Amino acid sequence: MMHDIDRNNGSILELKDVTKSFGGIHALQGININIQRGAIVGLIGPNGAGKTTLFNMISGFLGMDRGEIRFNQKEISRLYPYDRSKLGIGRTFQLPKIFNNMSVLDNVLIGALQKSGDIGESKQRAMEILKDINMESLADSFPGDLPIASRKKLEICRALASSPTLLLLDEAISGLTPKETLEMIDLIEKLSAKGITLLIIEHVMKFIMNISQWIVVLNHGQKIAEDTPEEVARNETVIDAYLGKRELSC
């Protein structure tokens, strides 16, 4: 169930005139966003409107042309994955990035290992993640043996084992059955209400204009709105430049 952002909470995120150029193609024109701190946002738009390269350069897969990204109020432009990591941002991808000839166990084990060299101590916390995700059956599995709706929640167990504050979901629920997506909305809402922010990127309009709190339109590597679900559903350039009034109500 959607509730409203708490503005006394502050920003987690702040981009600032942030550009990508790939040769003649301007991927991200000077787009500037701020992600308030508990909340979650929906970044939508067409393919190839730049919503996976702004994914990319918030968590240090690419370099900036020109701009800036703060995290907790900390210049993090520079800095590699592994580091923003460590600072508290972590992500999933479209096509879940597994490591498929290792168990379930172990693959979180390895997010876990970022934050304690120990393995004791990262083995427990990879299986009470797995356990807070229902998943504590699966451990032993290997995800090449397990349906897309795990693989994906695999990749969130994966992420959480670094304890992020920020966490950048690409399209969780692409590909799901109804009764998987629901129990999606279920572990988002849950890592929601545990305090991390969560920036989603997804397609599907009635999921992710029921679930987010604000939304962020981009198209053609721009910004060209950002508000709340509602007004983002009755905004002409966000109908006229996306899918149109039918696929954009809430």
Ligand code: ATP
The other form holds:
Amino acid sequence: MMHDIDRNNGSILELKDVTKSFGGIHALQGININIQRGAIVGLIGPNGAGKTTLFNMISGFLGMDRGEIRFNQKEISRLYPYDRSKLGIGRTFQLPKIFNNMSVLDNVLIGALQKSGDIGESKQRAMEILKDINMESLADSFPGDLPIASRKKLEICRALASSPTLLLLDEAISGLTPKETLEMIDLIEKLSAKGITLLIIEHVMKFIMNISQWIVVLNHGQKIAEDTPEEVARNETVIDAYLGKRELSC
Ligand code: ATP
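How about the form predicted in complex with this ligand, since we already have the form predicted alone?
Full assembly next; the chain just shown is listed first.
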């Protein structure tokens, strides 16, 4: 399942000295990370480590106190989320942020409209994405009636509608059954095969260690390690801070 990173691809995303506090809480302290184009990268760490805050910095949902973020070599630190999305950064949320009073198709249409203002064209694109993800039979359903796995997939469809080249997935498989997890793995691998770079937050270690080529570990707002899954699983600092007796399988 795991493939090597092609280091000749270069960085798609570079974080330098990214720092964010909430009052007295140092959520991120001087984080430096380079994400290789085309890679699947896992972002792990205990609760409160700063993972979601890092996603908020990259997608622009919150401003940084200090630091620099470059996407395709372009400084994006001060851009609004909408503009980052237009450049190719997509994301999903830990708790799917979808509109329950709108159909599945209309939820994806919202994402597509970020790419093109033309309703007809956007609707066609939204339908193509639903088809590609095997969700077309649910186009007229309402998300509130769907199981969590479909809601998670719908969030991915919506993010895909704006044609991201970097996709941030926040807890892609938490709460899914083993069968649904396998389907999500297939989907993530399909997105990766299309050339989309993936940065994934996940607490389910078996999954993240198996699917990622590279793992970044945060703890108390600091990057305590980054390496291949095999090396991270052996790293004493990571074991002490997070992995402990978690079940691992690389
Ligand atoms: P989890 O695995 O539980 O989702 P996390 O690694 O994503 O955790 P963050 O949600 O980024 O961690 O939180 C990092 C720290 O920043 C925590 O102490 C959290 O309480 C704090 N924090 C995050 N967002 C805010 C906010 N909007 N206001 C105040 N404090 C915040």
